[in-house]
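Here you get one chain, nothing else, as structure tokens; it is the form predicted alone.
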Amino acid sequence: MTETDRLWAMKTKLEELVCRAGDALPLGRDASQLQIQEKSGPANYVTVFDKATQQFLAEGCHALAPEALFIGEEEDAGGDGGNADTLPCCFVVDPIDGTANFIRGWRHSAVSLAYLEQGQAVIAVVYDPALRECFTAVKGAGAYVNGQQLQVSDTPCKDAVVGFGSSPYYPALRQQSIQILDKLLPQIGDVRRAGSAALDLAWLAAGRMDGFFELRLSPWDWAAGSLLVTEAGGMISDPVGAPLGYAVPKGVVAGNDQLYRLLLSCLR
């Protein structure tokens, strides 16, 4: 079995696991039944379903790869902790990326899972349960949605649509984000703020938008999406063009070749 075959077989099992987790989420459920709690920082919420989904994924991942540690957003829901950049192998998971959307019944959130070996993402799965779209990638073997291969757009900057995040958990970055948008908007078609970085990166890989930036995200927000982007022919880095790594929160810049370079210039 080749290395690609090994990873592809593992991807298939992880895809099934993530889709099962996403399909169990009660989309549109009344917010009073979600047991919403506020975490550190403004507008930073967790529900009983974030924790239950992470626990389900942790158990499934440990069954598939007992030697791999599990790093998830919800620290008290099945996570092992650890530095993903230095571990031989690990899973990096966001059980519900876009919890604020999920709470409000706005059907734009995702289950995001990346499998890393030697500090590099080699498998990505991002599942949108509302649209029943599963975005997957294996390093060196391309990116797909429901079996259809993905390719980033070749849209020129003047016509481009750029997704962005406002870093709502970090108020000090709010004004800086606005300044970047003010500089960027005259050079592109328009912007979108959808509330799920994992889906923004998946949609970028699918050519549905042309660029993306956010000044501060956690590794579980971009771990899977970063592999989707690169396997679809796009570029992704931190705001100064350095590799992201998976150890600490960072700013993220991604896009097709033209948009990526424009975004880097605006963020600098």
Second form
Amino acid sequence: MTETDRLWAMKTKLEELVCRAGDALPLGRDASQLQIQEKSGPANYVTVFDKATQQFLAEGCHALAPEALFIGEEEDAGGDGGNADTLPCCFVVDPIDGTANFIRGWRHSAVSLAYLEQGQAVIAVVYDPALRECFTAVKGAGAYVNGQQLQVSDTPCKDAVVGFGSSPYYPALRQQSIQILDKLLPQIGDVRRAGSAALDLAWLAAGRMDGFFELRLSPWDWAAGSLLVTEAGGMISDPVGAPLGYAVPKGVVAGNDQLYRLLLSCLR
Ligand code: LIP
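Show the same protein again, this time as the form predicted in complex with L-MYO-inositol-1-phosphate rather than the form predicted alone.
Zooming out: every chain and molecule, the one shown earlier first.
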């Protein structure tokens, strides 16, 4: 069995686990039944379903790979913690990316899981239960959505649609985000703020948008999406062009070649 065969077999099992978790989410459920709690920073929420989904995924991942630690967004929900950049192997998981959308019945959120070895993402699964679209990638073996291979767009900057996040948990970054949009908009077609970084990166990999930036995200927001983007031929880094790693919150810039370069220039 080759290394790619080993990872592909693991990807298939993780895909089934993540899709089961996503399909169990009560999309459109009345907010009063979500047991919503506020976390640190404004607009930062967690529901009983974020925690239950993470607990389910942690148990499934530990059964699949007992030697791998599990790093999840939510506390007290089965996570081990640790530094994903230095661990031999681990999972980096956002059980519901786009929780603010989920709470409001806005059906644009995803279950995002990355499996890392030696500090590199080698398997990615991002599942959108509303559209039943499962985005997957194995390092060196391409990126796919429901079995169809993904390729970033070749849209030029003047016609481009760029996704972005407003870093709502970090109000100090709001003005800077607006200044970047002010610089960017005259050079592109339009922007979108959809509310799930994992899906923004998956849609970038699928060529549905052409670039993405957000000034502060957590590793679980980009861990899987970053592999989708690179396996689909796109570029991704922090705002100065350095590798993101998977250990600490950072700004994220991604795109096809042209948009990636334009976004780096606007963020600098
Ligand atoms: C969210 C991201 C979103 C970003 C928010 C938050 P969460 O993830 O997907 O793009 O703007 O600040 O990080 O908190 O819903 O998992």
